[in-house]
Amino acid sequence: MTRNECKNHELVVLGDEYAGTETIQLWADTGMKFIGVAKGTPSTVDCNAIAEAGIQLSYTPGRNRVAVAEYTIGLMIAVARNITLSCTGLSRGEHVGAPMDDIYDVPDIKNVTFGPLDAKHPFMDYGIGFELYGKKLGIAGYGAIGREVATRALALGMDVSAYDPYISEDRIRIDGVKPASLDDMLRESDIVSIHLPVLPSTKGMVNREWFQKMKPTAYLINTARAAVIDQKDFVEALLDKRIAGAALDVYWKEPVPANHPVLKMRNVICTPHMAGLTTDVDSWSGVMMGEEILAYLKNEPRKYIWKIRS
């Protein structure tokens, strides 16, 4: 719907539409008393204008928490076992045999392998990788998605710690996760997974100091927002091998520029911002926003109210 079509309505619910200061004021002046944004973070609306109008903003935090958590675990497995590197290599014709006239005419051999473990073997080119079992995972940001990642990582037998100054240590321990200071989490983790919101206090927070504290064998996973990482420091850390590698689903500019150096790095997995969307996410979002609307109509407390953060 257009801006004018939403005038004179008491309830307005948005998806990915943008609503700035003038739009919010117009809607409030013509009778809007409920506004909802069916997103995990209502970054598409002027939250200050909504607050100044004396209206609470409903949103759908964690609507894609399962989607992102599963994707994050997938990226961890992919970096640990060099899955995308070896998959891409085969597709490009690396480490393949000669063409066959009849691909179905194969010898009856039980132990089928890629050949002797010599300098030409895929293991030597791509690396043999490591198991997640028993490894230390550090989670930066223990919100809805961070907790879902922790649950799945624990099921894989990982040792999980979390850094989040806004979550009580007791709440973190309930999940079987170890609360940790930022320095301890960075120093001890084999994999660090970023789940931070973009706030003035978090922009560029993941910087040279972070990478210097991490193990040189550690990997960074980011399915949150690229803005929390200092781009130049990150590229330098990878080039200088201060960290072993990374997996990224988000970028500082999207689509990611074709000449961005991470796209050419063998130790970086890049996917095009796919973690947060599945065929199930809209259902989660609809249920949560429906609960908010019903609570408003019944004059009951709402569960998903956005609080302006610094």
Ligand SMILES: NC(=O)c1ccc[n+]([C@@H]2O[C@H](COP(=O)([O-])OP(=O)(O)OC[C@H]3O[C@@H](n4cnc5c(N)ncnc54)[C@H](O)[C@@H]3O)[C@@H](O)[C@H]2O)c1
The other form holds:
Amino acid sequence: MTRNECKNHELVVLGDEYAGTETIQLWADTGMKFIGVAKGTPSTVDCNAIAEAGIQLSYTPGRNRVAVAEYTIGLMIAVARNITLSCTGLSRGEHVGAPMDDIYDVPDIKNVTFGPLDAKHPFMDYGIGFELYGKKLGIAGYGAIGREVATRALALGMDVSAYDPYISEDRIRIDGVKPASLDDMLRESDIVSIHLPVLPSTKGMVNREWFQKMKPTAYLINTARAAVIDQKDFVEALLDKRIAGAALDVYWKEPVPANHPVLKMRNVICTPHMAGLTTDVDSWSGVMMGEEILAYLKNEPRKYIWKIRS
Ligand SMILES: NC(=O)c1ccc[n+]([C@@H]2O[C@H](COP(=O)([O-])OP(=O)(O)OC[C@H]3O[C@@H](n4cnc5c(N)ncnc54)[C@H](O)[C@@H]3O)[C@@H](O)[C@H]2O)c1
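So that was the form predicted on its own. Now I'd like the form predicted together with this ligand, please.
Complete assembly follows, chain above in first position.
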């Protein structure tokens, strides 16, 4: 529907469509009472204009929390076991045998192994990795995604702690997670996973001081937003081996510039902002927005109301 076709309607639900001040005023003046944005952050609409029009804005926070959490666990396993390093190595022609005229003409041996375990073995080249079981995971930001990551990490046998001063310690403990100060979380964790929003207070929060507190054997995973990490301090920490490595799904500029040093680092896994979207995400936001519409129609309190943040 176009902006004008939405006039004289009481409810509108948007996906990626933009609605600026004029549109909001037009809709409010012609009887709009419910505005929904089926996104994790309603960044495509003028939230201030909606508030000024006296309309509560429904959105779908955490609609991709499962998508991002599963991806984060995937990155954790990938860094722990050098999966992408060995996978890209193989496709670049490392550790492959000579080409064969007929790849199906192989000896009838059931237990095919990769040997011998000498200096040329992939274990020596890529490293043998470590198990997540029994390792310590520190979660920075115990919100929708942080909580889902914790549940999955606990199922893998990890020891999970979370730093989030805005969530009560009791709420964190209910999940079997240890509430921790930032310093303790950084000092103890084998993997630190970032799930912070970008706010004036979190911008550049992951900086030199942060890396100095981490174990030199620890890995940093960031599927949140790059702005929470100080880019220069991060590159420096990797070059100086202040930390063992990292996995990144988000960058300070996207697409990530081709000459960015992280792309060439063997101890850094880079993916191009893939964590948040799955074929299932739309059904999560559909269900959440459906609940909001029903609550509105029944004049009941709504669960997913956007609050303007500082
Ligand atoms: N890679 C992707 O595709 C993708 C997809 C979805 C979301 N994200 C990002 O993931 C991040 C987390 O999203 P979410 O839905 O879990 O957000 P959320 O708002 O549910 O959770 C954020 C948590 O961080 C906490 N927090 C705020 N300031 C803090 C501080 N200074 N120190 C510690 N904790 C603090 C809040 O209390 C909250 O519990 C966001 O940056 C979001 O943009 C990325």
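Numbering follows the first chain given and starts at 1. Since the structure is predicted, the reported quantities are computational estimates derived from the model, not experimental observations. Definition used throughout: the rigid core is the maximal C-alpha set that superposes within 1.5 Å between two forms.
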Completion exercise
Comparing forms between these two forms, one rigid part turns on the other, and of 184, 277, 209, 47 the hinge is at 277
Exercise for the section: Superpose on C-alpha atoms and tell me the smaller rigid part's rotation against the larger one between these two forms, in °. Expected result: 12
Practice task
Align on the rigid core first, then pass along the CA displacement of residue 25 between these two forms in angstrom.
Solution key: 5.0
Exercise for the section: Any chance you could measure the C-alpha shift of residue 42 between these two forms with the core superposed, in Å? Expected result: 2.6
